[in-house]
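Presented as structure tokens, the chain that follows is alone, the form predicted on its own.
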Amino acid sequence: MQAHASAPGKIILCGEHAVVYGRPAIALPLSGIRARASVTSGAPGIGVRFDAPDLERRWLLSTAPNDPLSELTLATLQQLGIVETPDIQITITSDIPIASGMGSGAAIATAIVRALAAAFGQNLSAAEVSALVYESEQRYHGTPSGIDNTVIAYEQAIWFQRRSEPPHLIEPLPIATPFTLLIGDTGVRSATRLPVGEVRRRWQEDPACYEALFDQVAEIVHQARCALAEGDIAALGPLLDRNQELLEQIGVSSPELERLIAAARRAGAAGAKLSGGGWGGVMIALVDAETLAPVRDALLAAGAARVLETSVSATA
């Protein structure tokens, strides 16, 4: 038996914590960076093995069955109608930095949910595999938007909005004209579910000001979906920058993030935001080939422990 598989990285354009609270978001699948996963025979009676070398873990499922990776492959061999538990090995990979804001935890449940579908030669849709990673993230993130297991799985640019009872809203995000994006990493690593429990907390203490906040991002992200659609890219950058100033006021913003948005803008960057929970993680700067090369080496020089490039290609 041997089967491998992948899945890419995620960004939020536009959206983040307010998608949490019913407003829409518009993300974009990373296809350049990925997580991956192997799945080969084991050792006769050895059951479930995992190897995450980038993750500095190694584990037995039958030692760690609360563990979320264990959870998640024993709903997916459920799914895919294994009853007796298999010996084999999941090999897991990644390029994708972790706790970053770049869906490295939904990237890596995904191509373990593939790769044991790949094994048993099944085939589970998009739709299959968002569900059964939306379950793991839950483990991972208490509340989580599940726009990251949406985007990864499916594997596309999508517009979603969370309703109270599944299924969400999820449709094809239409981008009549190519741009790029640079993501400076901060090099400080949040998980999700901290910034998305305080929020929460302080959208309970004050939710009069906390709607009208998220009421101000739904604003921005239907800006933002009209610019694409029409291919107007120079409306994009003042609407991330706006997006922005509002997510410093919802309270998930950080001074390493600020630093690496003010280095993006002053090099000419037309907008430059925090993508993901933020007090850490990634900031996305919108740049052109004029720009690119000014805008990386500031975010180098303000300290960004790594810069990655993603172009966006057009849809419609």
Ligand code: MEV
Given for the second form:
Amino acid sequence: MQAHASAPGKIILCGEHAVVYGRPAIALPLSGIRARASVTSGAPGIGVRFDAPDLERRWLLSTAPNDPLSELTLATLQQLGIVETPDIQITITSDIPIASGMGSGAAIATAIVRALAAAFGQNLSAAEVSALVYESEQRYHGTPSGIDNTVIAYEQAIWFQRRSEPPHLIEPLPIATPFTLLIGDTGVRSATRLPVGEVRRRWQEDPACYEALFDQVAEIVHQARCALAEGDIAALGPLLDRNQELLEQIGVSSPELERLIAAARRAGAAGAKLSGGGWGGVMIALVDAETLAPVRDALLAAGAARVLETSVSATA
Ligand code: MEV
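Starting from the form predicted on its own shown above, please give the structure in the form predicted in complex with (R)-mevalonate (MEV).
Full assembly next; the chain just shown is listed first.
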């Protein structure tokens, strides 16, 4: 037995956090950076063995059944109709920095689900993969909106809106003109569940204030959708800037993120904001052919641990 699968990273273009509270958000896959899983036959009687050298972890399902990836594997085997635990080795590798806002956890989970399905000769739809990964994220993160597992499973630009009951609204996003984003990594690791939990605490304390902030984010996300559909990339920059202001008010920015955002704007980025959970992780900057190099240099000079480039293609 030998099966391999992979899944991309992701970024949120706009609407993070508000999306947890039913507002729409736009997410993009990062096809160039991926998590990979392979499933091979294991030693008889050992059950499922996990080997994740990038995470510096190795464990057995039988000795860590409550590990989120062990639970995900059990749920996937159940969905595939495999009743007896097979003797397999699952090897996990990933280019996606963990706790960086780029969907590392959901991408690893997606790669595992796909590799297991392939190993047992079965096909799971993107919706089925996404649902299994969501269940796993829920156990780990508390109240995820579902946008990360969705954009990663479908691997296309999406418009996502959580409904109180599934199915959530998932639409491919029309993009009339390609554009380029630089992703600056603060190098500060921040597990998404922490800022998400803090926003929930603040929302519970002052629901009216937070609902109003989320409504303002939603308005920006609607405008961004129109700008992308019309190919009006010039309109997108100020919307990203405005989204950043609201994220600062929501309380999920950080000095490291703001240093990179300010450096990108000074070097000519048309707009910049944090992306994902915040408090660390990554920011994005909208650039063009002329500003790409100066903004990259400025991000590195301002202390970015790494800078990635992603070109977002027009949809047909
Ligand atoms: C994380 O990529 C996006 C957040 O909105 C959390 C979520 O939607 O689950 C911060």
